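The chain that follows stands alone, in the form predicted alone, written as structure tokens.
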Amino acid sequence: MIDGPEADVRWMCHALGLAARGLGRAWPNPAVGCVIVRAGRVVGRGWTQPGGRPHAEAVALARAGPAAAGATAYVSLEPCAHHGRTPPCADALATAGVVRVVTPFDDPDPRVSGRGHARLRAAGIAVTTGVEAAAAARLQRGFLLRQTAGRPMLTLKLATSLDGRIATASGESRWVTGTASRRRVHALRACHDAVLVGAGTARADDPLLTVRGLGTMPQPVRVVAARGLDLDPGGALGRTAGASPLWLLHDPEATPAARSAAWQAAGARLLPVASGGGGLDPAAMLAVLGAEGLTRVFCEGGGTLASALLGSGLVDELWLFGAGLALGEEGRPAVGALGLERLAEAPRFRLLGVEEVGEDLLQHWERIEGR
């Protein structure tokens, strides 16, 4: 079928998974995937390139050159109607003698919501809507987030033993799962925009927190938070701070002047946040984030910033590595204290998917809106 309803589908899915390829790249602006189809037939294709330009329009259009004219093009969100860098997508569609555009819904962003819909229909481009627009959102998650709640999709990963431990009573954790597991966590890494941790796990395991063996690509930013700056400036992160995005949360009534300068002078970017109830605010935190553009954090732990994370529902997805093997008791746990009386008041996840990986099981979960 050239057109209709499933053929509508078929390309919007196809969009979105280039819209993938963009994950971790393209913010502060949306990963987004563009198809463009004649008389059935693909004539060009794109998603947002590293640094969120130029926008998968343009690349699709530039690929398909003439053969746009009289063509569909299948878009994984809302073209842009306002003039940045580049011109508006939704202009150079029309431009290009598209005669129909299919999105999944409008861009919540204030620039766009509806307008480059209706600029497309001023333009006498037929407009549908709706399509794939849950497989959309989901993919979307981090920028719809970051534009209607100001903070940034949170993902947890944990990697525990299979009674629920991080490391041993004496803080060995190297390694819990296996070289299968590792690799999979650099690959999420990846399509994320940043990696959080808490100084805790920056001072017991001096983490790199940089995507390893996938080849050359863009590095995410390293975030730590550090209410008081505690950490030594000589460690992993400071030596690379240069290299690699360093940013710092901190709580500046707390942090001595020389720890503040000494990162300063080391290349890591500090910024202040709130504490709350001993720590940083967790959602201080994500605000802050937000702030600066980030759409998609991954968070390796330890179990203080989890529990802290998971007690203030801001997980929202929950990459679960287990092993088999058990360390008891004694062994340090994968999520900290949550003040929990009932069960009621536990946060609770949807499970997506599981697998094996290696010698591994990964279960992939998301949090259930309300709990």
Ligand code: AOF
Second form
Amino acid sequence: MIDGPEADVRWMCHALGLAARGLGRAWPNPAVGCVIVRAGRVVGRGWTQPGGRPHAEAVALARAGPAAAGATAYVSLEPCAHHGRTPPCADALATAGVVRVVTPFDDPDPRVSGRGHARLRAAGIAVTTGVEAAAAARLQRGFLLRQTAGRPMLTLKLATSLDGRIATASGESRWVTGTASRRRVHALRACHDAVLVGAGTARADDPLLTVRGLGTMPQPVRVVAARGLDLDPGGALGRTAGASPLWLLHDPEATPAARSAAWQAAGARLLPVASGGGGLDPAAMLAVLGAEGLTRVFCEGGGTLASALLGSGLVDELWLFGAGLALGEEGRPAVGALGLERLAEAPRFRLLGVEEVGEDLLQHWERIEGR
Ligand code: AOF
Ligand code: ZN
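To test you: the structure above is the form predicted alone. What is the structure of the form predicted in complex with this ligand?
Time for the whole complex; same chain goes first.
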């Protein structure tokens, strides 16, 4: 089928697949995908380039050249209507002779918000919107949340034993899940703008938090939530702060001046956040990261940070790696206390997918809104 609603769904799914290639690299902009189709054939494909420019439509139009005349463009977000470093994509599509544009929804960016669709219609282009809106909202959730709620999307990763533990009582945790799962974690890091851990995990694991084993690529920002900066600047994070960005969220009122100075000297960026409930306030942490431009944050624990984020209803997606071993009640739980008394108060998630990863089981969940 060349035209019609089924073709629209198929090509929009293709555009979403292209959009996914920019996840983790396009921030603070959205990762958008665009496919240009003429007479049932793809004549141009594009996705948002690192740092957010060029936009997806510009890349796809450049590929299509004169073949864009008379074609339909499928774009995973409303084309822009504002003048940035290049003219608006809505105008570029019209100039190229595109006759129809298909999108999932309006762009919430106040510079666009319906003006892109209006500009296209004013140029005589047929516009169809509402195509694959749910899938597009899930893929571009980070950008949409930053625009509408001022915070990035938060993904939580948990790697646990069969009984939900992440370490033995002594803290031994290195090899709970297998090598295939660890590779997968690196791929998940790569499609986020930043990796976040709590200070306890940074002290216990001395992690690097970089993406490794997947070739050269832009690295996610490394973020540690450490209220009083109780971390050793001589550890792996401090030693690499000059090479790969390291941001430390802390409460200046709980931080000795000498520690701030030591971390600044090591090359870390310090971001002040208010305290709340014994640690840093979870909503304030995400607001600060959103203000810095982050759209997708990948939290790898530990249990205290995980419970603070879960308890505040801020975990948007969850990846649960389950390994075939039992660590017992004496093991360390993946999630600290939530202070729940009733099941009705528990944060709840909807299953998005299940896979075997090596010898482990991987589950992907999304928060059920309002929980
Ligand atoms: C992108 N990539 O493929 C599309 C975007 O800062 P600017 O001028 O690059 O504009 C960013 C806005 O452009 C962004 O918030 C969104 O509204 C719109 N579309 N942005 O980075 C793209 N199509
Ligand atoms: Zn644009």
